[in-house]
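The chain below stands alone and is given in structure tokens; this is the form predicted on its own.
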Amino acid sequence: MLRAALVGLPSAGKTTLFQLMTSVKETAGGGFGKTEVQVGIARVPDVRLDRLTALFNPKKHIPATVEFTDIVGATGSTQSLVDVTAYRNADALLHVVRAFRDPSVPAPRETIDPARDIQAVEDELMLADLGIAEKRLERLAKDLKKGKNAELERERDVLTACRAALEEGKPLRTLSLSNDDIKRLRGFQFLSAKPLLIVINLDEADLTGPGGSAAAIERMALAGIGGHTATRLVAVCAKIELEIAQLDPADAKSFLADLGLAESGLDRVIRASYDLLGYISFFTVGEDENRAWSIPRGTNAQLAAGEIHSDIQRGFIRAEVVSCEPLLQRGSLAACRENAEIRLEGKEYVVQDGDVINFRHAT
């Protein structure tokens, strides 16, 4: 299960967006000085799976999912980030940033300044990581005084580089590290090393006005942020999303069209979270079930088979593969087979996004 945790300053709309994405109902919160973890599952929107389901009419339709975590009562301070396990166990962080202007919802820092708030939370992430790196380096120094150890020396060197970057105000996700060094750091679960999706919560006028969200992002001097290493930016309007949530699907589609929007902001946030983590979907289809399976980009066919069942991975023989679009155009697997569009692939075949696969395996 892919996991993403929401962070943000108070009154940014973080919990509202979490509840809309996951349909988790509001809770009373953790009380003064306490935090409460809420976990919810969001379905990854994928029109390809919808079209495959219309074609095969299966008994079940199972999309890919992302697990989102919201920490009610967390202030965004360094100590709260360190203490809440859900932040560190997440595969990615979603930073919800306030850009809407609403006098009835006071801004905790008095003024609306998305660039300032983005940097403030980034600073907190780095400060939390710096404390962990320094504590471990102190321990390593003591251990290495007792005798040489090549692995501990390498860990010390990597952590020293991390400390230097953090002291310079560079999040760890911007470092170029070898796979071995990434493994060395994995146990620390550094917050600033995690992929970051910045969600700008706009006014309705900013989303639907001239130039739409792109123009609003440009005015706020945020356009370059999404191009940073392992960082993406997406704009939503929680007010509009609340209205959409109260409509049936047909009315919601018409409402979005009237606003000049192709899809809801929530769908873009969920899909951006999935893409940010470097995941793709392959599909299995049939009368019983159409399903999207999540795998890291670059996964080979035998490992992908293991997502379905370990027995299929162990007994892997061949994968029957057809790309999604030819199947949708032909209308059946039989037609694809007649036109030589179904391929037999071995265990080292790298699965592509949108592949429809039937695994042949020994029982």
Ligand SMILES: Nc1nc2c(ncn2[C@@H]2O[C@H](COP(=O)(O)OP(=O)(O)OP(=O)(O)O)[C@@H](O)[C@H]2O)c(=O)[nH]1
Contents of the next structure:
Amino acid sequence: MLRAALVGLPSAGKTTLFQLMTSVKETAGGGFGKTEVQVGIARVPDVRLDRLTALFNPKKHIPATVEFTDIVGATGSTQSLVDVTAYRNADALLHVVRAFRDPSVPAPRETIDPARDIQAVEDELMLADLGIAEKRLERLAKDLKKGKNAELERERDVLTACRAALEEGKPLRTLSLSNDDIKRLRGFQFLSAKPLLIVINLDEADLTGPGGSAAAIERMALAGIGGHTATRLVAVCAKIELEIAQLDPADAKSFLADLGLAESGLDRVIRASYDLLGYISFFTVGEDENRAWSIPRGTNAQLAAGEIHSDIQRGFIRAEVVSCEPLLQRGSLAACRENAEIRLEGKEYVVQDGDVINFRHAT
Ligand SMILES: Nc1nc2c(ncn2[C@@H]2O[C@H](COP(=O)(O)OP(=O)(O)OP(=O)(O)O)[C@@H](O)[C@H]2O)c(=O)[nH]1
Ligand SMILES: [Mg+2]
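Structure of the form predicted together with the ligand (previous: the form predicted on its own):
Whole complex next, starting from this chain.
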């Protein structure tokens, strides 16, 4: 399960967006003072799966999902970032930034300044990481005095590089590290190393004003941020999303069209979280069930089979693969077969986004 945790300053709209994006909520203690952790599941919108479902008309239709965590009563301080395990356990962080003006909702820093708030939270993430890196380096220095140890020395060197980056104000996600070093650091769960999705919670007026949300992002001098390593930026307007959520789907569609939007901002946030994590979807289809499965990009066919069941991975013989585009165009697997569009692939085949797969396996 892919996990993303919401961070941000108070009254940015985290809980509002969380509630709009997710269902199946459960609340658990967060392990820090009075904080509570709310967990919810969001379905990843995917038109390909919708179209496959229209084609096969299966009994069940199961989309890919992302789990979001909202921390109730977190202050956004360095200490809470260090202490709330939900942040550490997340695969990605989603920073909700206040850009809506509404004077009836007090802003924690009086003025509305998204660029400043983005940097402020980034600083908190880096400060939290710096504390952890320094503590570990002190410990390592003590241990290395007792005797040489190549692995501990390597760990010290990597952490020293991390500390230097953090002191220069560079988040750890910008470092290019070897896979071995990434493994060495994994246990620390550094927050500034996690992929970051910045969600700008726009004012209603920004969506409908000249140039729409893109112009608003430009005015806030945020346009470049989405290009940073492992960072994306999307804009939503929680207030409008709330209104859309109360409409039935057909009305919602025409409402979006009136605003000049193709899809709801929430869909874009969920989708962007999924892409940011480096995940792709393959599909299984049939009369009973059409389903999207999540795998990291670059996964081979045998490992992908294990996503469905360990028995299928173990007994893997081969994969029958067709991309969903030709399948959707031809309208049936039989037609694809006649046109030699179904390929037989072995264990090492690297599964592609949008592949429709039938695994042949020994039982
Ligand atoms: N006008 C306007 N109000 C909004 C928008 N988004 C959220 N709000 C309001 O702002 C207030 C704070 O929103 P929350 O979603 O609770 O913010 P939060 O980030 O979870 O805040 P904390 O949990 O206190 O850190 C609520 O009253 C929301 O209704 C928006 O886009 N426009
Ligand atoms: Mg909240």
